[in-house]
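Quick heads-up: it's one chain on its own, the form predicted alone, in structure tokens.
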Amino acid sequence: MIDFLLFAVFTGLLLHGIHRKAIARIQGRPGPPIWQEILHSLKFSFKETWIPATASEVLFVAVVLVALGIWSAALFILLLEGSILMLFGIYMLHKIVEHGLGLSSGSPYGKFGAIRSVISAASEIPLFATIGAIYFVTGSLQLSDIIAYQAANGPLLLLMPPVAAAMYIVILSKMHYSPFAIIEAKEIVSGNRTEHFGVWRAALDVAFSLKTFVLLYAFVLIFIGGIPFAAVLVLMLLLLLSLSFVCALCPMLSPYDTVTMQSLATALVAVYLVAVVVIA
């Protein structure tokens, strides 16, 4: 599984590069090469590493290790076709990373990012609706059972499109340059990552590349089912490009507008479930 972990890191960084390139091309700019994020990670790995004098040293380092640990664990859950409840529990633990990154540095920009990460917890509301809807329809939260259900009944993407849309918004909220990426807004420099440089930034890039790979991979498995891995990679790329299109054309929302949009997504899933129950 270690070899697949390395593959996921490399692919995740490449996906980030494709994401930046696609956004640039849609906006009429040349953009960086698609391997730019890989080069960034290597560059930061060899840069001088320090901890700011205003930082909480233990938290400053620990939160980076937590980010690496939770997304590595999430990848193994997917490979073992375990519980999506555990998978999405890790997604919620990522909120600790976002909040801790900002608070640990002592930077005012990082603190603003940490505060906004609390507001962005609204992204977890559609997540709960997604979990509930999947359990209601398939009767299980085990990924292996969900894949088997789709083999017998067809992809959940076609059976439950509003639920897939809610999950799509969950993934969109964690993409760079997303309209929901309020913790990375330009007015707060790099947000909660402002003071993390050197090997710390390289490790964060690795962790966030795993996050992107895991979320895209999870969407394909949960809503398309068990298909050849080559086809999974193609669908992950197409999903990423659709997210890039949204990020390129939609301006960043205000913190409170993000809550409104994500709450509406939850309401859509709730109405859908009520309609399913009534029809059934």
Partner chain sequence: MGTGVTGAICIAAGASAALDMLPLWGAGLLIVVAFPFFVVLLGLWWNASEGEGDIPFIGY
The other form holds:
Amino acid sequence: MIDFLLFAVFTGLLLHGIHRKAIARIQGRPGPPIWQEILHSLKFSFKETWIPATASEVLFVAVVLVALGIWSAALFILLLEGSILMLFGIYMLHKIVEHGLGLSSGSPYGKFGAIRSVISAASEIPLFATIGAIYFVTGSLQLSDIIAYQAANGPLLLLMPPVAAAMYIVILSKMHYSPFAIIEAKEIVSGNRTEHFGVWRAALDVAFSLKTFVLLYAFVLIFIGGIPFAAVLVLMLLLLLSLSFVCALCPMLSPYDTVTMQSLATALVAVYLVAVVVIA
Amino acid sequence: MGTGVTGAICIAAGASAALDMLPLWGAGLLIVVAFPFFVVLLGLWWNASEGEGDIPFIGY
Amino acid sequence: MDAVYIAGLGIAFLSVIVAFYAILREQDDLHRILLTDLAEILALVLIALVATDLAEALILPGLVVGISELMAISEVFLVKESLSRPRYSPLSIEVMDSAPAIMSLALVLYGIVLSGFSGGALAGVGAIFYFMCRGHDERFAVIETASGYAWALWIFAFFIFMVLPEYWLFGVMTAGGAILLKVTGKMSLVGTMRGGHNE
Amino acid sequence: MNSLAVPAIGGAELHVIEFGDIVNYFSPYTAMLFAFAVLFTVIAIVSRPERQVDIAFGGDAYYTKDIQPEQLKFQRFMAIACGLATLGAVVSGDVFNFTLFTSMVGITNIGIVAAYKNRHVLNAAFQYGIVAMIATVPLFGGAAIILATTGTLSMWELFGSAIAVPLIAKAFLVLGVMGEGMAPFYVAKAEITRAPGAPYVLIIHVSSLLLFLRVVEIVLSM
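Since the structure above is the form predicted alone, I would like to see how the form predicted in complex with its partner chain looks, so please show that one next.
Then the entire complex follows, led off by the chain already shown.
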């Protein structure tokens, strides 16, 4: 299990690197080498590290540990084909990590990041609609049952594309450089991660690489179903590249536009959900 | 010290799950608890000291 | 489903809609607090419509939660608007100087006869009346201590029920007396709240 | 006697704690939520608040805000109360208890920031409080309708397939919990976040997220 975790960490970092490279190429820049994010994390971990004088020490460190813990847990939930409700729970709890990162340091930039993170809480609701729709269609939230259902009835991606689109938006809103990434926009330096440097930043990079890996992996498992692991990886890469296209071509939205877009997406999925329930 | 202990817990949990000595969820729980500490402690173990930098800062 | 329940539900929902619309329309914060309380009461009405013993048991916690929310918001409102407390005596009627002792005594005595929650409330009203009329230089801490001991006694009475059920009469009497003391003490504090001497 | 309906989506029941007729239980899902609530309550207990840095405009001056000890104690107390209410809500096996704890979370959330004398924060807390109070109408209303139509509030019976819970009651429950601080009723909460005392302010978000996660499970299971 630990081997899979480490594999996921490095793959996730590599995916981040590919994401940056793809965005750079689309925008006509050479971009960094794809292993740049791995080097980045290592570099940060070698750097001198302390806790800012104004920070709430325990929270400042605990949030980093929590970030690592929840995404390792999420990975194991996928690995053991557990309940996607728990996955959804962990995804929501990630919000707490974002708040905690921003608020714990006392830095105004971090605080703005945290406030924006509260504002963009609407991005979590499409996932709820996704879970609800999947539950109504497959009758279970165990990943193993969902995979079995897809083996019998074909991939959910084709059965309910709007739900897949909702989850796609959810993943998009958590990607680096995404149009929805207002919490780490450049005008507030690095947003809620501004004050986490050195080892803390390295650990956060590890956690966020796990997050990217888990979200992509979950999308493939939930909407495509049980296929060989190599094929899963290829699909994850394709998914990531499509996300990179969106991130490269869309400007970052203002916080209010972000919330509007996410609320609209939620409303559309809710309408679809009601339609599914009525038909069923 | 802590790095070694938490790392050992992670590896032991992974190995005993592979050898069917622990249920998978148990091993997962152990790793979920130990792995974050392992990552942070590993970094804190090998990171630069708080002493003088090797390149003196000469100002801009 | 009972027709009466459906009708009641319809009326309650109509009231909820009216209350919510009023809250939407209202701009003044103080009035919004009052309207919110109105809406909160409608939540209790929804529970009361169930009209069983269980519903009755559920209203009390609902009410407590609602009141505490109301108090919290009112407190925030006071601080937000930086409203100071009135310094003058709000009521000055002559009879309040002459009557309180005998009235309070009657109320407290009747409360003791009733005992339990309602008795405590009655006796508490008597005490409030006394404190309101005669000023409140009483010893705050003593009342609180008495009410604290009474509460402990009340809990103790519950243990009697659980551990030694055959002594239920003793338990009932202890609990009844203790809750009388406690409610009296707590309600009399209402009369002395907001300023005044307090040791 | 206490065994959850077999296809419970929160996972199989692990452990039951009975307080008379008030029954709490752990399933893998609620245990996860419980652990998270415990974690952040403990963090609120042990950690010191951060000192917010504010930049004075028109120069390079900045200053830090310190929290007064009394205010700190009050905030911490309220945060712990909020954590405990969250703990109660996530493991509750009774719909009405869940709603009660939810509204208690609403109260304590106001309490956490109420001691901080800043006009914007107090204004936000006031608006948030109004919304939280209004939200008790659908919350209690949902529980009451469930009680009236099914005759029970126990999740062991409600989660079974024999009892059909009306959709309106489910919608009310979700609406009520969302009113306690989820999108789209959370607008005032963003302003609340400005208040100093990160470990305590964080509990506000922890509680509303955990409550939302729990209500999702309850509503889907019913």
